[in-house]
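One chain comes next, on its own, written out as C-alpha cells in the form predicted on its own.
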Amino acid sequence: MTKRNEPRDYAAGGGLLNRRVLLGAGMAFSAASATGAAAARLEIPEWSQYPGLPMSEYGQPSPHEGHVKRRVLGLYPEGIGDGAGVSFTPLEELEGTVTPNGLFFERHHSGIPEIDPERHELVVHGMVKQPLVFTVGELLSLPKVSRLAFLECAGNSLFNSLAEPQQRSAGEIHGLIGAAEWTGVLLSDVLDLAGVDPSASWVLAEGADAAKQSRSIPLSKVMGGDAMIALYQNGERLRPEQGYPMRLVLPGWQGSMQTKWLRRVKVTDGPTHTKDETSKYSLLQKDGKAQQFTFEMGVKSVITRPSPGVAPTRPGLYQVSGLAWSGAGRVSRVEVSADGGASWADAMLDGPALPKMLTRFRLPWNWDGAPSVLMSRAVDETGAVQPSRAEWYEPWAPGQLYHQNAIQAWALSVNGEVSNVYV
C-alpha cells in the first residue's frame, strides 16, 4: 500500500518503488563523470596488447570469480560417516533460473560411488508382467525429453529452525536448491515395457550408493507425464555428485525421493517403509505423531541481493532480487516489503513463471540510509501463500526442520551490513 504522503513512485513503504521505475530512470547504482574521464578510459588496457590464451577442451570460470564456490558441510565428525553431508549453492552469487552443473547443491547419505556405466544396471521388477534389466546404454536410446525444473532438499533452510538466527549467506540458509534442465527417459515409458500389474500403486527407487538410499513414490506421479529417468543435466551427462549415470527428477517433490544412481524400481501394492521414510524425512508434530510421505514442496521465496555479504554501500536506488518457487506449479506472484512486512508491494517477475521452476524476481528499492527489513512472500497458482515463520511453526515440534518454507527476514543496518533476523 502507498503512504499518502509519499510521491506516487513509491509502492510500499521503506523506499519500494513501483516496478515502471525500472523501465525509466535506470538503476544509476555508479556512472563514471563524462567530463575528462573518457579519454582516460580510452587508453590500450595491457590484456590488449598480445595474443590471449588458446581454446580448451572443457571450459573453466574465470579465476576472477574463484570466490563463487559451494560451501561445504559435513554432517558428522571428522572420520565417521565418510560422504555424509551437503554442499549449498552459492544463491546469492548467481543470476537468472538456471544453475551451473558446478554450483548445484549436494546432498550425500555415504559419499559419491565412482559407478563404471560400462557395468551399471537399471532393474525395474515387482509387479510388472516382465521384469526388465536396462544398461545405460539401451537407456540412451529410448526416446527421450527435456524438463525444466528445480530439485529442493527437504531439509533446505534447515539453518532457520534453530532458536536463534544464524549469521550465514543467503545460500547458505537456503542453497540446498538447484534448478536446471534435465534430459532423460519418462519413467513411465520405462514401466509400460515392463507391463505394470493394475493393482500396483507404488513403486520403490533405490540408489547404487553405499547408503541404499532409497524411497517409495506413488505410481500415481510415476505415471503422470513429468517423472525421469535423467541421464543429462543442462545438456551434459550428469555429473557424479548428481547421480552419474542416471537418477531420478519428480519435479516439484523433496530432493531425497529423486533417487541417485539409480539402480533399480520395484513396482508394488503399497509403500516399502525404508528407512530414509521412517527414521528420516517425516514430520514431527506438537502432538507426538509424525507426518510421513509429505512429498510436495511448499511455495517459497527468499531475496538473494540484498542479503549477507551482498549489501548496499551507500543510500541509494538499488534493485532487490530474489527467486521464487512453488512444488504445486507455477509462481504466480511475489510480494516485496521493506519495513518488516508493514507494507508489501508486487515485485516484477521474469517471465514467463514455469511450473515447478524458479521464478527470478526484482523489484527497484530507493533505500534512504535508515535500518530496514528486507522480506519477501511469494504466491502460486494454486492460491497458497509463502507463510510466516510463526505459520509455519504452529504445528510441529521442536526441531521438526524439514520442508520449512517461512518468509525470510533480512536487516539492513546504517551502515548497509545485512543480517539474518526472525520477524
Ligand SMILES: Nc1nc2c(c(=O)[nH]1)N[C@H]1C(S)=C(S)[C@@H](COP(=O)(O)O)O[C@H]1N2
Second form
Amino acid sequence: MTKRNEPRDYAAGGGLLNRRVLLGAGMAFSAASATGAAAARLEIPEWSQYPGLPMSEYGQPSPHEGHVKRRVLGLYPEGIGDGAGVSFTPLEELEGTVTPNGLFFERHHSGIPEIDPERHELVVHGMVKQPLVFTVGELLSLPKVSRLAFLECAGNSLFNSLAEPQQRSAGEIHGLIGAAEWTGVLLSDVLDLAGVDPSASWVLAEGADAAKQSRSIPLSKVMGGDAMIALYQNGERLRPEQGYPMRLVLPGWQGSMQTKWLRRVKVTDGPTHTKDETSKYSLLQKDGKAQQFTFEMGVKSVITRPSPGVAPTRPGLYQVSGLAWSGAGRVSRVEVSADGGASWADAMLDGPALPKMLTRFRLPWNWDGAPSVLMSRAVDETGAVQPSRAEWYEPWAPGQLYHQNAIQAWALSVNGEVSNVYV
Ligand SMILES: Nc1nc2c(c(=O)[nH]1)N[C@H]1C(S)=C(S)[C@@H](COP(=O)(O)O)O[C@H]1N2
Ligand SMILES: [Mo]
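Same protein, different form: I have the form predicted on its own, so give me the form predicted together with the named molecule.
Up next: the whole complex, starting with the chain shown before.
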C-alpha cells in the first residue's frame, strides 16, 4: 500500500523537499480533500439553473474577493501633507509576477493631480539643440516599446529597519513593490529628437503634482535602452495614481526616480540637487558620510506563502512560494530554509527569470507541525547575495531605513500562526 504524506526526498531540514517532488509522487497536498461521495457533488447548484449576469463595460473582481485590497497608510495627521502617503500591494493575496493595476502600490508626495490630458504637455529642454514640447497625442504617436519590470520604493520594507519586528502582513511590510508590462516611448528616442549636447551628463525629471517631485538621472541610464516614458501599464493607459498620462520607468532603479505625471525633462551637465535628493532619499552611513545617490535596488526575496495571515492549518505537505527580484538583472537562484537558516534548499523558479522583473519561486515543504522559521535568500546574475540582517545593517547609521533588502524570516508556531521575527 502507498503511504501517503510520507515523502522521503528531503532537500534540507525542517521538512523542505526536493524541488522535483510533485503531486505525481503519490503524496496528497494538505489542501486536497478526498471524499467518497463525489457523485453527489454533481447536483445542479442554483447559479447553474438560470441565465447569469449581463456583460459589463469594465470588469471588476469577484465580489467574493473584496478583501483583496491595497492597505492605505497616510503618513501625516489629517490636514498636514494632504495626499501624502503610501498604499501597499497585498503581496500575500496575489500569485504569479504581474501586479493587477488596481492593486499596484502607490506612493504620492502630494496626492494624485487631476490632469486634463488635452492640456498636459511634456517639455524637453536644457542642453539640447532644439527644445521640444510634446502633447500627449504627439507622444502616443511615436514608436513604442513594451517591457516587463518591477518598480520598488526605496522605502519598501522599512518596517524591518526598526529595532523591533513589526507584526504586519507580507504586503504591509514588503508591498511597496509592483511589477507590470510597461509600454511607452524610449526616453532616448525623445532626447535624440531634441539633440543632446555632447557635454551633457544628467537630466532632471519633474512631475506635475503639487510636490513637483524632481530627480536627477545620469544620462547613461537615460540613453541605456531601458528608460521609458510609459503611457500604458498592463495593456491599458496608466491609472491616475500611477502617473496618468505619462511617467518615467527606469527598470531596476528606486521608485522615487520614476517620475509620475511627467511634465519636463531638462538636460544638464550634473545633478540638480533637488529637495528630493538632499533632504530625502540620501542614506546616512555609520561613518557619518551619506550616500546621496543610490539608484539600483538590491537583490531581495520574500516568502508570501506562508506569511502572517496566510498560515497552514495542519501539518502536511505545502508549497512554499514567494517573489524574488534584483535591480541589477536576473534572479539566478533562490534558496529556502525552514530551520532558521541552518540548512537551505534550492527553490524552483517559474521561468524564464527576466531581468529587473519579479521572479516567482516555489518549493514543496512537509510541515511536521513543529515550530519552524522559514526564510528565503536570493542571488542575482551578478553573484550578489541577499544579505542577512546583520550584513544589511553593517554600513548604516542608526535610523537609516531605505534600501532594506535583508532576508525576511517568518516564524511558525505549533498552531500554524506566522509572525515576523529577526534572525
Ligand atoms: N511626480 C511624482 N512622481 C513620483 C512620486 C510623487 O510623489 N510624485 N513618488 C515617487 C515614489 S517615492 C515612488 S516609490 C513611485 C511610486 O510609484 P507608484 O505610485 O506608481 O507605485 O513614484 C515616484 N514618482
Ligand atoms: Mo518611493
